[in-house]
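Only one chain is shown below, in structure tokens, and it's the form predicted on its own.
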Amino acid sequence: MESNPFNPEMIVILAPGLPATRRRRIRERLESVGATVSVVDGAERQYLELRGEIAALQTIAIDGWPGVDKVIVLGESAMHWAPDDEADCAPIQVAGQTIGQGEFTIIAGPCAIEDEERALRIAGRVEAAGANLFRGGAYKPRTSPYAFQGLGKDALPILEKVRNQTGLGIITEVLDPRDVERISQVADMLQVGSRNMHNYSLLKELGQASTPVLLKRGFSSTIDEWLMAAEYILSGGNSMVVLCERGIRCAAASRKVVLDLGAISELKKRTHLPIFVDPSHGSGEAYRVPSLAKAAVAAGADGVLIEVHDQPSEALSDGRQALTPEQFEKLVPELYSIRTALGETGTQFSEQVVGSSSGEDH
């Protein structure tokens, strides 16, 4: 989004006395680094209202220049653009679903691939219960180097065959910059997990793609890291991204991860993009996760993404949090009663005001 060509975006407050001399300088300076510059004499001191990419800007220490008394920031770069309509977005389309935009998407799917039996297994199982879209881990990023890392490109042909024989969608991760291409001609929509959000080569490479990104928040990041994360997609060229919160470490918190359902809210405020919960990872253990899925629609969530295998005891990755083929079953309809709750509240709430503004009795 272009930045407001009336009001400024930075104020650069000068010294008193500055010579001109220094005032040229810093001027000069601050347009070599994009900004656009305007002067403005005061009393005492000049000041300098910029205009431009005010993220970038915000990234120069300018007010550790020579000359510089202080910096004044008002406006907000594109990744904290928020319409006043979401309809004024333009959707993310993934294999036929439209995603935000007032639709609800489930997504469902096993940690990581392990077989092709068993992939298909428990894709026809949440199809039938419900799910948009199937997520199923191609390559794992494991913290342990002995753990299981996942199929790899054995499992492409897997997702593919999960795709052909359920009609749904698929969604992988990609940890690979080179790998992006080869993994877009499998997926509907690549996967950014927590511990790549920081890599900054591979959201420069799926800037550069056509194929929608859900981007995971970092366990550690901050909701200014994780948007900054997306612009580096966003500028690229790929507006298809979609946020997906999955809790943050938290010492304090059980299984040490908390799962952040205020950060729903403040995405709303701040950005145009769909916004997920993954409260399987979000939880860590299986017990919690309808409960969490639930406080996620209710908070706002454009969609869920919830873990399932038909024998958690023995999944290779991440067993603990995964539902059963019939734990979720039962919790699908239970989360669309929320979703379609709150819609006639917001509805009949809106048709009373109105009724009572034109004198009807109710």
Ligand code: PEP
Given for the second form:
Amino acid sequence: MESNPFNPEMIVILAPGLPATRRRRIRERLESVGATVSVVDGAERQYLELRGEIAALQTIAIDGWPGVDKVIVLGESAMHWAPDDEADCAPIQVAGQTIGQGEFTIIAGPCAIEDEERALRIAGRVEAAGANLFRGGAYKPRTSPYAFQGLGKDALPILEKVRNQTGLGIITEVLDPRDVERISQVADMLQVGSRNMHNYSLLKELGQASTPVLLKRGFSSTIDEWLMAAEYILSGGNSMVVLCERGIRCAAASRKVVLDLGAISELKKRTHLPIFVDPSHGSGEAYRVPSLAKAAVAAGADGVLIEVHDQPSEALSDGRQALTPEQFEKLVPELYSIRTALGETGTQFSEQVVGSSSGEDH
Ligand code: PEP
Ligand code: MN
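Would you mind generating the form predicted together with this ligand now that we have the form predicted on its own?
Zooming out: every chain and molecule, the one shown earlier first.
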């Protein structure tokens, strides 16, 4: 993070009447960790203004040091980006689709790639319905080691074929830092799943990659922790990060998770990163998906990620929450109608698809 020469990043308030020797020791200790320290005289006490590299200082309990009354953090090192920094705000392009910047993006596909024929069939349906990108899992992070783990590397040529046949950009999840390079050769965007939001080796590896990343929120993670995870990727040099809210655990939830739609406006205030919502994992039940997807659009999401399966009851993972292609076809124009009602314009959805909706209930 660039140091701001004018405003301090942190203020350390010293105890009143602190002896000069103790004050000097505090100052020297702060400087040894990398801060530039200036002393400000108050009526009864002194304040230390810290500039420079304060990230390391934030992990030290300075407020517990003898002679320190209070510590105030002003600059947020997690916010590596500044909304008015043009370099950081460069549009994220995924297979010809602009993400964010007023555009709305629909990512759809099955939870897992099960076989080639089915993947191509589902991809054809979601593309015709207006999806902008296809997502299908090759490597699946399953709660049980006995559950279907995905086809792994055998799914990669299938994803490639989907791209060739439909023209849709491909998103797939990466679980292991050692797979980043290999999967990047096929995928246009890499998903970091909820369980791996705290996998710092993976995040660091993705910071070195030149493939955009869809970073899902850990299901028990605060917004600050989520932003710090994004920071790992951004600070490594990869500025193409899209955040995806996917539901968080809550003691009072009527299902496993509650979709935190309030996170959208908070994140819009705090970062320039595009915010997507995954109403499929955020609800766990297909009948709850359309209303949550619509609510996400109304709340200002830059895109949604929706699981679609042509035979949900046969799906090898997440069948309960998968929309059928027919349900998805009905939902897409509804999402765009909400965008239009809110005066949001974008160019990625053709009027033709809106016009072709049957409007029937499925
Ligand atoms: C998924 O996208 O299929 C998935 C496993 O999601 P999450 O990481 O949000 O649970
Ligand atoms: Mn899934």
